[in-house]
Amino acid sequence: MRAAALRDRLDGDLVLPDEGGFALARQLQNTEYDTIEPYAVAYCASEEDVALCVRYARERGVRLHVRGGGHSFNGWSTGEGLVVDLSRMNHVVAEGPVVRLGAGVQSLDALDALRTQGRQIVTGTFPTVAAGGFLTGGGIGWQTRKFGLGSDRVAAARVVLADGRTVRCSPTEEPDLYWASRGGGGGTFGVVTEFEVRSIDAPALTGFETLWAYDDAVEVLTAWQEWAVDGPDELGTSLVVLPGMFGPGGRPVVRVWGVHLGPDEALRDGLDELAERAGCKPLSRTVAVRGGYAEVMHEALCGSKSVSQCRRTGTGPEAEGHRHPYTRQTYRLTARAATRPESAALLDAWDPALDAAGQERYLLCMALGGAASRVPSGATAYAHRDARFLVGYQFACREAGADPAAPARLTSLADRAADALTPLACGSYINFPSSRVGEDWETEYFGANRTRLRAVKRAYDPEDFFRHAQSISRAPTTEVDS
């Protein structure tokens, strides 16, 4: 079958190299990955599409990447091969306690989708995020603590597998399958076409923010994680030290945002401990008005950007969401919160001196626990049960191009600042992966469910037809590894 005819096959379109829209229809969010030209791009619309590209690439001899938002940090979801894009697979579907997802559907649409049904799903921090990588990677996000992982939520799924087959898996229909689509990671063992999830009601919630002095850093990071391993499930934190490019009048700031599912003088009883325990006060302190789920969570992701806006730049006449420039980064998993020794170290390879040559970089920490962590750590595939937080850096360069130097300088800074992690560290999360992965990757992200996931990959993918850098292996764990 020539791409013509598989073009003539699809209910979606088929964009090749030579033709107008290829451009666009090979970004993902991160602009270093627009100098790979993919085989072609399939926009497909339906399981039969799906089916019909996996069957096509493998008869053809082609690699196949999967594609839900493009969020893959180290750009997993494109390559030389056929593309499967699942964007147009994005459709919402309430049926009593359960919301079938399409997989490509993103974290705003869904929510505004579901904004006047009394219902919601969990949805991570990043609007633009779609559910097919966020649910199999596991899901994490502000509704964590409270509600659990994304994936502990999933309650089906359908998955086109390497031979063309569609199943249906769930706790009674084709079991292994199902355990590992929640938090073994996308494009590994099929491409999930529809997620069945059993949904929240929608609760009020309350956003706030409040930015601090960088000369508090030190305080602040240590106080922030042992106020979010203290407080209740209500609660859902994140925080960021900023550049000075980013921060008020110039100068780095630390940055503390969330929001909280309890009553609004919880949460304003809940800032002043967190300012109590810092020993500071914060430059500025914002709580938002108590509304609903969808509404809340869309300021806090998108500010006052309509649906239309809030999606990434190019891919609609109202678009202008950003993208990510060149970026370099390393995340781990952290079991406790950071002693004011660690969290002085954590800084430092952060490093306030790098402000004056232009460095863009960030420090990220997002609270885990509550609920995530009531659930046994092999119930699903996502084993880090004891993570209380998700820290990481991102060092990023906008015009790499005209400057030949960044890749070593960035990798090298992301390197400097793994080592400042590696004590704290407890594992990784497949869907924040390390710009520089070591070798015993599979033990970072998987732990002691790496053994049952390469059984699994074996039963339903013996050819390793689905892969890329950091898919599970087929290969059986030795017994000292197991």
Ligand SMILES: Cc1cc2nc3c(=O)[nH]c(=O)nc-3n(C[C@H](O)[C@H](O)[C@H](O)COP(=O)(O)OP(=O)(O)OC[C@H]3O[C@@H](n4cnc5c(N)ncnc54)[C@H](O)[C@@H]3O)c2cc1C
Contents of the next structure:
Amino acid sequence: MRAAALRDRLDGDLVLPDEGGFALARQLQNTEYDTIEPYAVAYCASEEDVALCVRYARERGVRLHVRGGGHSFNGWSTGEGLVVDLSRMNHVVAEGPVVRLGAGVQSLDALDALRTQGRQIVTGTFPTVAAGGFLTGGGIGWQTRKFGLGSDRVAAARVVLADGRTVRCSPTEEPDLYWASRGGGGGTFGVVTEFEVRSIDAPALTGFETLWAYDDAVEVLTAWQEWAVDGPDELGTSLVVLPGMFGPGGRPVVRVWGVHLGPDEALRDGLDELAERAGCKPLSRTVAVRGGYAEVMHEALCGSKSVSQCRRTGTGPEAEGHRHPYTRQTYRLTARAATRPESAALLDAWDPALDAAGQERYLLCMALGGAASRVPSGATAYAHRDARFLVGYQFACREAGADPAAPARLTSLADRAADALTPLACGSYINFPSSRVGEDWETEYFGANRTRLRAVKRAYDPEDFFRHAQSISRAPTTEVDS
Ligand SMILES: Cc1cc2nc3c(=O)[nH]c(=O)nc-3n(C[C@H](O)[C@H](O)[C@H](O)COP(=O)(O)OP(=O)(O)OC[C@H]3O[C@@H](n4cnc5c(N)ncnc54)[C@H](O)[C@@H]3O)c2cc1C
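Please give the corresponding structure for the form predicted in complex with this ligand, as opposed to the form predicted alone shown earlier.
In what comes next, the whole complex appears, and the chain from above leads the way.
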């Protein structure tokens, strides 16, 4: 039987294409990849399992795909080779100021586990994203302005390399690998099995949400961007323009939401100031009761669902977290707040008049800056320290399988949106890749850091064993590093 030698030696489980459980085992967050048939899916239970899989795949010439939480927009954590799934390597242990995280741990579980351990970590704004992809790519969340990127707080990591060895990397051990593992992108240098993260001391915070009429969208988007950049580091916020299905009376709606680490009075004043800058009032404004970090983030990420309910549908008896449909997206990092005409152009590319039946569209902005911008751009592989916002669009269709014209339609909307983003862009973020990227995507993602990243690739994975469509190349970039 295929892979019998591997199965016999794994502490975890191996699922083959003709076996029960394979339909679930091959899933990512996005349903688009459900048709890909991996060689097998290995649910690794230990670092030794990961090393076994790497050696097995190398010896047999099988491709290997590293999977944490399966949220890669472009499907980089699956393929026709062996999928190394890390979801069972999900421990969370606080040891003084450091938290040891299994690379497969999802945000919602890390928050929950740390609730009783008195410490917390920087997470993103989606509950089931795993540490493996989040931290290797950078890691942006509502705590980023105050405490930096998730990866800025990685003190060390354990990595299984292409030759099957396991190393610990830190500022003093394998420093180049340590540098590359913080923002150079997952699935490129090795399989991280565990991160050691400097935890944050943020016992309490306050969640908030305001909804605004779509007619005021240009003013709100312009005001929000200025407000978010000018605001204190204690403010973590996103803005999303939602399609009519989410707004009152079937109209699109603008949602500004986030968390505030400072006193509530300052948050209320700040929200008043946002309305003043926009010159209009929100349809609704909710400031939640100040609470423990884990509770507030859980409420923001999962609403009233329990931890078990918040998991991705299919992954547990109670799990009801939604999966994402066929999507075409375009995302860029921008270095300053958009002017009013630029906001109008961004919204024009989102234009609800372009809506086709069954199609969804989202314009998403996350505020950056603050502590993330106070780190030199060469200090970690994440280069774009000048970025103040992540801005982008998702165009989705739930019935793409039944509508042969849908993919081309969504692609053309994403291309149009990409044009609107270009004048503002200062780079791209590897964890929010666009469906279509320019030829020089390495520079887009990594700026000047790409040269060192290629050198690290050559040193640690000279045969390019760990690769996907946009993993760093091993070729020298210039005469300087050849
Ligand atoms: C709905 C949604 C919301 C998101 N929100 C945020 C957000 O708020 N902030 C933010 O910064 N990002 C966000 N992201 C992007 C997210 O951080 C990336 O997609 C991330 O790479 C996902 O990690 P994963 O392990 O869940 O995904 P996977 O698909 O499993 O992995 C993503 C990439 O990392 C590699 N990888 C995974 N685990 C490891 C490992 N242990 N060692 C080495 N490589 C590994 C994979 O091979 C793949 O290339 C969001 C994504 C989605 C779909």
